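Consider the single chain below, provided in structure tokens and representing the form predicted alone.
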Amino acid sequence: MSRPELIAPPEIYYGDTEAQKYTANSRIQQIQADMTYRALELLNLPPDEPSFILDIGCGSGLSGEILDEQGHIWVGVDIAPSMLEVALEREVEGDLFLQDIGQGFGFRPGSFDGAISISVIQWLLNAETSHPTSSPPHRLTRFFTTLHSALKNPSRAVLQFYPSSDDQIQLITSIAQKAGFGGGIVVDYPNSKKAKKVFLCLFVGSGGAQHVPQGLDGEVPEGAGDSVKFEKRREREKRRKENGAKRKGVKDKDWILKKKELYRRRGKEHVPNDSLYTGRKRRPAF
């Protein structure tokens, strides 16, 4: 089967039908979740503290759901209108922008605490026209230069992608370095054809204080299927089961109050009033 990025541009390939199929596929949901948890681990954000995250190629919001779960605020950009329509239908929490990342970002400098991207930047490696501005080096340069500007100092960006050759990895990393990033490539499960995943872990600032993390190594346990389980998540789930897991999707009182208060401080409109569930009285409506 041909790689999607070789069939058509993303805004065409992910039309209405394909966007719905992609979002509803349980296998894709699991893989997307696993890679998002791993990207967050590599992002190395301050523990127990909400961060403002840029989700590059957010699609229908599958990664955004994980960011919500972890208590972060996020902005998503994607070039496929149909994907963003599905995200709106699913009522995701993040703010969404229709954006060609190959043309760069227009965010205020230093806006974000970090950025993630799952299965996206390989789409920048194909020229759609013969015009010089459509060439992969030009689009990658615009992408990395404006991404570097949009991130705080210090911070990280973690971009998972599917390279088809070492030359593509070299092209991407060299342009990222010219844009001012430090860091490099992290490869999980390099000896597994199914589970191998490539992450570009980029650093803004901090001089030489940041080091490229180690990839997960060894063979994937038999029966693990096509997805790589996030190590810390597995341990957390194990502890939850031992202590009596809560119902899936139900957040505790402190988590809900903390997130609502954060939304209010950031000026988010239509934040629901505190309910009886949170243990505080609902404000009277006037």
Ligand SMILES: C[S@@+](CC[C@H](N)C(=O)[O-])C[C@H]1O[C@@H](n2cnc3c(N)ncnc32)[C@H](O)[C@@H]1O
Given for the second form:
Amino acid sequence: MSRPELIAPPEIYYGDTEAQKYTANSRIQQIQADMTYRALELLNLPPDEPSFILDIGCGSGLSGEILDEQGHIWVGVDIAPSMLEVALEREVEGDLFLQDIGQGFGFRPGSFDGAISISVIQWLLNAETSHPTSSPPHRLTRFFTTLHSALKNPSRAVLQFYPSSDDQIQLITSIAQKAGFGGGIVVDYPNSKKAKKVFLCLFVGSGGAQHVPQGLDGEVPEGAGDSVKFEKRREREKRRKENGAKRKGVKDKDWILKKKELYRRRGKEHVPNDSLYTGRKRRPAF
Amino acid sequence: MVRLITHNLLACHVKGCTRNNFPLLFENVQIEIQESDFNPDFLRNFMPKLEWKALVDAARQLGDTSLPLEQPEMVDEEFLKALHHVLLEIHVMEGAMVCQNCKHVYPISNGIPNMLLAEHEIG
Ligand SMILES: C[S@@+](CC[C@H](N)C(=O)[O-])C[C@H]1O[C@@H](n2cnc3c(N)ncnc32)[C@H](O)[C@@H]1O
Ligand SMILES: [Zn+2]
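Could you switch over to the form predicted together with the named molecule, since the one displayed so far is the form predicted alone?
Up next: the whole complex, starting with the chain shown before.
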């Protein structure tokens, strides 16, 4: 599989072009939606009541729009201005923050009822610079300790990610444990090359359970895009369009264009000089 | 789109800034009102998380005086409607949030606060 985290820092990799391409790709939309549903299942929130959720590395809102659909109120953080710009364009409901999760969070203790993160934390395994605060273990520690305190007790955080080795899984889980989390790794379809998915399922306090949930196994459901899921997707699109129409009065086209323009300008300010990254090899530090 | 629901949970996360780092103060803000669905159960569940004085102060700073100075013990529909509006319908679009303690400025543009820290500010 491709490893964009080895190519460039996230805010550079997910520039304007890639952010649009990523979000418009229907295969990606489907996969991110499926993983978000699964993460929500593992999150085990109280049924039929809206929760307050943190979406870590929310990107353009592919995961967040599922939170909207399920009626949750959410906050999304991401380091890539271009991804956030697409999220604005798509009119997701969450409060968005430009934030590097490796620098930690400032949320007060017990703020969130749960957290999800879809396809993000493998990015934390790559050093940005040679400064001590940018070493992967330092950044992971900062991330997990401040996340732990931002969550209420009991609650859970479910983070789907793409480890490239067992060592990476080991490093991430041990730092999460030191930060106070219980729980562990859940692997869905471990024997399928295509369908295998790794979820770090973290508990604050008891997380509302005694055991780490079981991974899915056995037969992989017919293709990622079976009709049932497509139906869900279609419903969602429809709802989003309707909502969009309903809100037109508030956020008209000019409003969005203005935001986009301002945001683009700011995005540019965050693009470091070429020389910083050109030709530099990026690989995990261990 | 910083709303007061999130502002009320947000402290400064600059290295070593651990006291008097909440709430962040708004500066030069522009706001927009956007209606959202009223959900009394969500609000009731959320109330224990709120720092009431910080919420009332922030709301007043944004021109909304509908909340009582003390968090009421009796929660009626009228109060919940006011709380709903303050927490979820006022969007801060431009301006900044400033830490009272270390004076770090978190600029807000397009409704998105920039929480990125400089290297020397990272804990
Ligand atoms: C594959 S995308 C996933 C986005 C979204 N969760 C989804 O499911 O579509 C990975 C995201 O992680 C974000 N990211 C990577 N490193 C980050 C960091 N250190 N802090 C915040 N976000 C980060 C990237 O900017 C990108 O938007
Ligand atoms: Zn401060």
